[in-house]
Every structure is written in C-alpha cells, then in structure tokens.
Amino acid sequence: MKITDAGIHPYPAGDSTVARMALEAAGLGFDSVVVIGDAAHRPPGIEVLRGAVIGASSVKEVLKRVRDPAVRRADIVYVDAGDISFNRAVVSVKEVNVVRSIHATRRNAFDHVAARTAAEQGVAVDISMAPIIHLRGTKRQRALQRYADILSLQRRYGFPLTISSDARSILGQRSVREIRGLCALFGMTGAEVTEAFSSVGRIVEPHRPVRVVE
C-alpha cells in the first residue's frame, strides 16, 4: 500500500522544482506524489505520477477536454467540482478519476446521488489540506464543514477519498503525521486517512487487492 500526496504544484505553478518537492515528500513519509502538470523529470526514490486538472463549466466541455493529448497522458484525471447537476453528471464520465475543490462548492452540491454514482464508478473525491492550512475564520470553518459532510457521505456510500497537500512550494507540504492531525479536525479517523492515502494507488492499479491497515 503506497502513501500518496494526491496533488502538488511545482514550478511554474509553484516556486519549487518537481525534484525538490518529491524529495521533500519522501522525507515527510510519502511513497509517491501526483504532480499537477509537467512531471517529465522523475527523481529516484519516490514514485512521481502525472495529474491533469480539468476546470470546465459543463460536462460537454469535460468530455471534450478528456480527449486532449495532455490529459490522455496523465495517470490521474481531476475535475474541479461545480454545481449539483454538474457533479452528478461528471462522476459518470469514465475518464474522470477524482473530483477536487469540493470545499469551494455550495453545501449539498455533492449529494447522495453523486455519492452513490461515484461509488459505483470508482471516482474519488479529493480532500485538499490547503484550505485548512491557509484559510482563517469563517472560510476555514466552512471548508471543515464541507469535508465533514463529504466524510459522512463516504461512510454511507463507500466512494474513494484522496488527500492532497495542494502545496505550491516545499513550505506548503505537510508530513503524514501532520495531515492525520488536520483530518481529525473534521472527524476523519486514522484508518480512514490511511485508506485515503492509498486510493491513488488503487486508481492507477485498479486490480490490486485492497488491504486495510489498522
């Protein structure tokens, strides 16, 4: 079972190189990272996967974007969450692996219908640490509530979760232990965090058997 940071943003989106952030992730306890954007340079000692993010206003646009060569080369395809009808539909698109930025949506934008479909299709919902780390006050509380709502749906319907630092520099990266503490703020147990860390591996290798670590 690999422990994966499901989203980092090296230079030019961030200010640190792929190699520097990958080595930092290894030192923080991760076995692999998903680089959003160009991951051509893959340093030894840690697995580096390529992620592509689709930001679209309609499912029709998502269907067009998944045919883009850059997206087709990606190991993991993310789509930014939208309103309730968009989210219900996008989890049925077979090329989509993960719905992200759920904290930025309205409450109930990802409802029981989307949750059931995501579970059936094996589509994950990403829990980004960036809002918890960088936001303050009401905005931070709203993000924590959205994650608590998603966790409640996940426990009922069983769709996968992924966890990403969404870091744009090594200063934004957090250790496995620190992330466990941050996830506890919205009620996620240690076993659930471990399971979420390993979801990227199961997306990349869907036939690998699931093993839960107590």
Second form
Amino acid sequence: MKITDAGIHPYPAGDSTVARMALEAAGLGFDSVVVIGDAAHRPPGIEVLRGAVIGASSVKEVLKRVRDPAVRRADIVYVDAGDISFNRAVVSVKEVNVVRSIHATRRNAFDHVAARTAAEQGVAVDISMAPIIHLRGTKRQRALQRYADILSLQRRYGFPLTISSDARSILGQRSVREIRGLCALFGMTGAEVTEAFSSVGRIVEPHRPVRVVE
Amino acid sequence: MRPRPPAMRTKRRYILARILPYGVQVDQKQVYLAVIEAATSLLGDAASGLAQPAVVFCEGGYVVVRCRRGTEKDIAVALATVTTVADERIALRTVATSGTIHALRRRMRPIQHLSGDGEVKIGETYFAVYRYPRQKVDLVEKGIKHQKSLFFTEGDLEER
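Shown: the form predicted alone; wanted: the form predicted together with the partner chain:
Now the full complex is given, and it begins with the chain already shown.
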C-alpha cells in the first residue's frame, strides 16, 4: 500500500523543484507524489506520477480536453469541480480519475447522485489540505464543512477519496502524521486517511480480474 | 510565595518543531504570536486557553512549544497551520513530543551548512546559493527585504 500525496505544484508554478519536493515528501513519510504539470525529471527514491488538471466550464470542453496529448500522457487526470450538473456529468466521463477543488464549489454541488455515480465509475474526490493550512476564519470553516459533507457521502456510497497537500513550495508540504491530525478536524478516522492515501495507487493500478492473453 | 507541591502542579508537554527554511532568523516572541494566532484560529479561544501554548525555546532552527498534558496533539495540529512569522514564510515541522526539554534537546540535530555558497542568475534575478546536506540547495534573492526564495537540489542547479 503506497502513501501518496495526490497533488503538488513544483517550479515554475511554485518555488520548489520536483526533485526538492520529492526529497521533502520522502522525508515526510510519503512513498509517491503526483506532480501537477511538468514531471519530466523523476528523482530516484520516490515514485513521481504525472497529473493533469482540466479546468473547464462545460462537460463538452472536458471531453475535448481529455483528448489532448498532454492529458493522455498523464497518470492521473483531475477535473476542477463546478456546479451540480457539471459535477454529476463529469464523474461519468471514463478518462477522468479525480474531481478536485470541491471546497471552492457551492454547497450541495457534489450531491448524492454524483456520489453514487462516482462510486460506480471509481472516480475519486480530492481533499486538499491547502485551505485548512492557509485559510483563516469563515473560509476555512466553510472548507471544513464541505469536507465533512463529502466524508458523510463517502461513508454512504464508498467512492474513493484522495488527499493532496496542493503545495507550491516545500513550506506547504505536511507530514503524514500532520495530515492525519488535520483530517481529524472534520471527523476523518486514521483508517480512512490511510485508505485515502492509498487511493492513487488503486487508480493507477486497479484490481481487475486476470485476463488470459492468447 | 511557596511553590506548589509536585502533585498539584500542572502537567506539561513539550513539542519540538524544526523551522523551515533552513537558516531563517525568527524572533521567539514573533514565533509565539504566530503559534497563538494559529491555535486560536483553529481551536478557538476556549480550547487554546486550556492548552496554554507557549514558546519556551527558539534557536538553531528549532522551536520548543510548551502546552498542557493531553492537548499536545491539538497544538501539534495547530503548528501545522503556521505559515508566516512576522511576514516571513516559514513552516514548522513537528519532530517529537516529550515531558522534558532535556529529552527534546537530544533530538535536535544542528543543521549543517555546507561550503560552496555562491551566486546564480535565474531569469533576470540574482540569487545567493546556500547548500545543505542531501543535495539540498536554497536560493535566496539578493536584495534588502522581502527576498524571494527558491528551493532546488544540486541536480537542478547543474541542469541550469
């Protein structure tokens, strides 16, 4: 079972290079990281996966963007969450692996219908630590409420969760133990956090029945 | 005033945290204010008041935070939400928790600053180079205040 940070943004989007962030992640207890953006340089000692983010306003645009060569090369395809109809539709797109930025959407934008479809399709919902670490006051309270709501849906319907630091610098990365504590703020148990950390591994290499190749 | 007998004293816990980036100079009072702000913002006045967090030691790239026994996990989580100290971007990495400062001092490893510092130009900006073990290289923009920092490795620097 791999412990994966499901989203870091290295230089030039942030101020730390892939190698430095991977080194830091290894020291913080992670086995692998998903690099959003360019991950041409893959340092030894830790697995570096490539992630692509699609920020689109309509499902038609998402369907168009998933055919891009850059997105096709990616190990994990993320889509930024939008309104309720967009989220319901996007979780049924085969090429999409994870729906992210759920904290930035309106309340009930990810509802029980989207949750059921996500569970059927194996699409994960990303929980970013950045709003809990960097925001203060009502904005952080709203993010915690949204995460608690997502957690209750996950417990009912069983779709996968991923946890990302969304760090743009080594200063934004947090250890596995610290993330466990931060997730406990919205009621996530230690076992659920461990499961969420290993979701990326299951998305990349899903358990499928053995196929006989003749 | 006579001190209270040991059985009546409040039990304390001490949390050791490393300050990132290496070499950043922060004032103990400013760290205390940042920790209090983070704890109050995250846990609320009531929980922070009961936890009684205080910074008892801050030097050599480490900080020791004192709190009441039983609240150390909450304070450690609050330390994870500290992002700035006096407009300086930092991170506090919790290393260990103990009942004595003496035990924590044994966990403090001095951060070795390797020789070979110099200067590098990235884009139009000149950066001072600071090297650390495990191939880590910190680049600090040359200037008077609010300098930008970049975090590279030896390999990244050689590629440029």
